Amino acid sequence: MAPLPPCDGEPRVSPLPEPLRREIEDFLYLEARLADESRYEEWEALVADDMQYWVPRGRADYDPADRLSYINDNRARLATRIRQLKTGLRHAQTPPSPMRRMVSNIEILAVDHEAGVYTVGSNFVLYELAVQAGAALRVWPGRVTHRLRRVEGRLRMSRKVVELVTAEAPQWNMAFLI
């Protein structure tokens, strides 16, 4: 597909098929409700092997190896993580905190179809309730950018950024998947 011409200054993509559309949609409602429900080796199956994980203290405008963040795993960090979930014995998620989080906002914002990747934006608020801190509800509004490529015929995600909307503030913990 040709690239659109830019539209106030953003550059724009084509629109996707239909199918293919949805298919990244539902990936990225699949993702959301495995984090969700705590369902760690499902969602780690959705994980490609060059994975970055990144929560950054601000704006993703910088490069993490120069400046802190919440969260910057590679693939084996994030596999440490979700092992350490998995034990059930994490003392800020102890019991686990039910969560739901609500996407939407769902942009396509690069396509490279030769290499089967998708560069997609949405918008999300999750909702946790910290049983473990009083049943205090916690909500988390921000920006995800997914980076999606195409593994052995399935979508798996090679990078996600969440650009939390109070990334500047002080935080809660974040002992679960964002």
The other form holds:
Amino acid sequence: MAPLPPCDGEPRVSPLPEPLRREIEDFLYLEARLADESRYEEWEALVADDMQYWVPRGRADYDPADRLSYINDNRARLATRIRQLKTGLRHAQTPPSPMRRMVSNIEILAVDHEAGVYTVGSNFVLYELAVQAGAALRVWPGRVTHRLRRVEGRLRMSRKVVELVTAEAPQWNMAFLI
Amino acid sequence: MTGRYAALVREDRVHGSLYTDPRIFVEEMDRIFRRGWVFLGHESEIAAPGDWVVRPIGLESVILVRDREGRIQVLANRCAHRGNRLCWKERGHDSRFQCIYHGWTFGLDGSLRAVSHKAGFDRDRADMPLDRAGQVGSHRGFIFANMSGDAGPLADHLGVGGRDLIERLCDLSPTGNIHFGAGWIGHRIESNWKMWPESDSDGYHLDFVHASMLRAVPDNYYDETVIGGESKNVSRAIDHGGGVSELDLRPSYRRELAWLGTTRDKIASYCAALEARHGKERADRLLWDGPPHGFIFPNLFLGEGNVARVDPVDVGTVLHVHTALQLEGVDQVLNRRLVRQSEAGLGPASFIVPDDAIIAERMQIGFQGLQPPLNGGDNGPGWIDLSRGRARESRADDGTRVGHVSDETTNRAFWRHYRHVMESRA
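For comparison with the form predicted alone, kindly provide the form predicted in complex with the partner chain.
Shown next: the complete complex, the earlier chain at its head.
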């Protein structure tokens, strides 16, 4: 495997053993599919206790504590988000939007083998059919940075940061799991 | 044309074509958004000379800038030469504006300072400043402008009710000043802009539209303020006149600081600072009352801990753009709490407004294809009923109308003023 280019000042990472890289990629694809299919409980089972789910307004170059973001969920607020979706009364996702996203350009950005923590960057394009009102096909391109951590032998996500290509512009309803 | 809007906007009903007729939208952009006062932003966003932000007034882009003398200028974002857009970022800090088409340079006050290759230019530079708003005004830091210059005093536009709403919000700060440092979040919605002055001030829809939020967030205070049954609920819907409306939740709060979801001991320094400024009695009152919930015609929503603009895009598209209330002179922990509350309530991924957005988009679909009733009659399809609570609302000597929180008093407040503006500026 060719060495990875440096990215955003992250340290250069030595190539991972192929089974581990495969495991990480599989996690990303599973996480994407469960979100696409609005399988809220199964998606939430992939989340670690210290989760931060952040969709910044613009680039992820600010402290979300002090400025508004589209989403800045800690674990408790993410649980509320899932709970709301599961009521069946969340009109903005009733019925849930049919969605599919392509995940690509997967790069391992940082590794802490001892702690079992991996920072992974990927690009995505999400197609959403906004069936709740006008049934417009909406396209959501962006980049995700996952922080994955091994919890009792399984990979879990403890951070998901979604930088939308359109993050500076006003957004349509984003009540699904992005 | 006189009488057209009187035919479509009645005391107890309005016609659905008002949301979908593109000719009406064009007239609104002129009569309401060009010739009337429009909310733009806050002085804290352009604190220092040279600070600027770009904002819309109706469909026009303007630059909101503090000039060298510290004055607020509202300039057309359009070069006086050939019309190229001067500022294409959201905000910045500059000593001048230079057009990159032919290099013309304008001062922060909009005056034309320099023309490149000036030998061939034989006009007087003094005759070619940037277009500008005809009137600019601010109240407790809230900046308003209108392009035409004949909208009358800002104080009259806001009225006693509008000024009081803004003052109650700012008085929550121990310095009397709030700021907009948390930034803006834009929410794009496929509905006519008028559904937002309606929805933002509607006290009747909470337990239906927001049922999922009410179940998912058990410790909210809405049960005591706007749901909780018609008989026991004592919150009020108020028409202050002039298109200013309010959902007055204060009578329903059962404890102080319910609006902030905290208790006095956890924010002791804030409470002490508030008391130092206002005295104990007023400070106690403010801690109980919290920020108001009101709407100021045509585009300013004071949504408890949020401030939002309603920016029309076209007849069927609107931006609902909000920021979080931020208090000057408090521990940042408190402002961070306000940012988190704002993220929960407003914006495209929040727990509340996306559900309102779906209702607005479905209404917009429902009104497609409607034609105004023939001969100004009120028969035929497409009328929207806004009669709720007319019989039980009270009317004070100053014209203020007060109803039950679930009554459509606030919606009638918007439409009554809309009709007045659209008819009187015909």
